[in-house]
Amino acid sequence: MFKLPISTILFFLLALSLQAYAKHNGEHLYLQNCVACHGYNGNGGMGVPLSLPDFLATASDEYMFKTIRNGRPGRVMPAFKQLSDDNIESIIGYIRSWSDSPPPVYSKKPINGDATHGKQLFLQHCASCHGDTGTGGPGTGVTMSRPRSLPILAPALNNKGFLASASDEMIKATLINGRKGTPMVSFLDNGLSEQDVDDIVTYVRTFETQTVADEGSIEDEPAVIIKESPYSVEETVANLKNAVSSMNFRLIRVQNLDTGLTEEGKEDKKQVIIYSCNFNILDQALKLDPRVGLFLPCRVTVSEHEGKVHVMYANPKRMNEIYNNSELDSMCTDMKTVYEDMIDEALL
């Protein structure tokens, strides 16, 4: 009887555990930074469909790997710069796991087409999903909080995140083929030829010369903003809360920052927290993206220290930087306006 040598057996256990291991730390990261948004067994949510078996055979893990790594700017899909290589990979496992298929594998080879008719034929086949200059399905990603007409939002092809992760011919392969379980169907089923579709992608390649440049960082708005108060602890309250209802605010409570983390009646009375909402802004900002209630209701902490009196809230310009989120653009800084506003009133 034929006898493996111990080394071999032990390389082979090895190779076995290392494959176990990282599965189950691919799984664990996944939980970790995806799951709520794609799904535990990634099926979607707000965020797209993973398992989906048309996605995982057209998707190439160097996609995964740079959609993970860089995001998509201006949607909900962040970029994960603090994981490291090994862990992004590790995750592409897991996903990987939920298919026997393997990964494709696609050339960096341009698809050359005629992009004019590439434009006709996409207006014609594509817009109606994505967008007539391919910036997406209406909103940004997030689609938990609001009513859709498709089972996922068409995602955005106008954008440098999706352009620098897709090949030419990973884009093709996706035309091609469909993708069953989305609105997404063969565009040869539908009677294009395989030059139309080259066509399209040459069109869809164009966008890297039309997307919108980008604003730039909004680091230098700081994470909190602080002013001092002239008045007492008490005196800047009570005008706080006058403060908000001018503004057509709703006073919901005032109460001491540590009121449940201490004894009842040993509460800090020299550090308030005042609640308030205008239901209608919540309502709308909500519609945007859930994740508001980072900054919504309005809170604004007030606090003695050393014997100065200081009026802090959350800057929702910087908050916004973390959603990725273009739609609350205008919103987070009408928001600020309003926090402003509001505390100007009430140290004068």
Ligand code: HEC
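Just so we're on the same page, rigid core means the largest C-alpha set that superposes within 1.5 Å between forms. Remember, it's a predicted structure, so these values are computed and weren't measured experimentally. Numbering follows the first chain given and starts at 1. First, how it differs from the form predicted together with the ligand.
- After superposition on the rigid core, the Cα atom of Val105 is displaced by less than 2 Å between the two forms.
- After superposition on the rigid core, displacement of the C-alpha of Asp85 between the two forms stays below 2 Å.
- In a rigid-core overlay of the protein, Asn242 has its C-alpha displaced by at least 2 Å between the two forms.
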Given for the second form:
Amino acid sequence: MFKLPISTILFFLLALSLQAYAKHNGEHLYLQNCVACHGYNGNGGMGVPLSLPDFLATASDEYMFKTIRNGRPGRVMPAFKQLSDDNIESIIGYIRSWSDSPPPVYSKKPINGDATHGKQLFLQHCASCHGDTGTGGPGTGVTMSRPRSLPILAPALNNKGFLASASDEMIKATLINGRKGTPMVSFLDNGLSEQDVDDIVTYVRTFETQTVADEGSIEDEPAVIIKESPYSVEETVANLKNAVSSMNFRLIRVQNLDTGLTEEGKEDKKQVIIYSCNFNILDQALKLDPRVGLFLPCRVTVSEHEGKVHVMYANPKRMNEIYNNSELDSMCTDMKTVYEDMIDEALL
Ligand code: HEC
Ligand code: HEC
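Swap state to the form predicted together with the ligand from the form predicted on its own:
Below, the chain from earlier opens the complete complex, with every other chain and molecule after it.
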């Protein structure tokens, strides 16, 4: 009988169990870090699907690695700085287990087409979904937040994270292949020539030099804004209720901070929260990002401590930090102004 030395057998067993461990570990890390947005088995949700055969056939491991490490600033996809290189590789291994296609490898050679012609073609063939300047579709991938007609949100192509991750060759392969099961079609099948595709890729690359400068750091923004009131707690609450309605906000409820945490009737009357809401703002904000439910409706706390009455609220500009959604930024700035006006009126 054909005999294998015991060391070879042990080596194979070790290799097999290492492989099984890596897959298990990748799955575990995927469930921990990615599933909330990309769905079980990569079928998508707030994030684009990751299991589509055309995606896996055209996305290189390098592209995935850089996308996970650097994220997409301002486009919801976080940068996973805390994962080790090994962790990221295990996650990619797990994602690869959804498909039999071998990962493609691209050269880094730039494609030198005609950017001016590429721009014309881009406006004609791409802008309707990806935006005139490559800003991507509005909202997130969640149904309530994207147009019904689009089953999947078009990613931002002018995004620093995207441009740093995708090589010219990979963008070209995406345009030539398309991604079946999404609105992204093959442009060779749709009448463009390979030269046209090269021109478009060259134009998309110019977004790198056009990307807007980062806005001022929000780290300068305080997490909580506190103002002193010249009135008693009761008067301050009454004034805030008036300010809420004079600003066309609906008062939702007024409750003690410790309601439900202490015996009924024994609540601390010096610690009060006022919940209010403007349904237009709520609706707009939910369309941009359903996760704003975490800091809406508006809540203002009035509290007395050592004879001083304070009015405070969590700064919406800081809350937005965790969402990495640039469309929400201006909304959060507006919300901060709303809070300021409301409180200024109440403390007048
Ligand atoms: C908070 C939601 C969120 C989380 C968590 C998240 N992603 Fe994403 N991801 C997105 C969104 C949204 C996009 C598309 C960005 C755009 O629209 O421009 C994206 C894009 C991607 C892409 C590019 C896909 C393509 O079609 O080219 C990859 C790859 C990816 N994510 C992998 C991951 C992995 C792996 C994890 C976990 C380590 C993860 N993401 C966690 C939201 C998320
Ligand atoms: C009908 C809408 C639509 C049109 C038109 C369209 N795209 Fe897309 N595109 C999408 C969607 C949706 C995706 C995401 C597909 C996915 O999830 O895998 C996408 C993905 C991509 C990607 C991969 C980016 C990433 O982060 O995954 C590139 C590159 C791209 N499109 C470039 C273009 C270019 C260039 C054109 C014009 C020649 C174009 N697209 C036309 C909807 C469109």
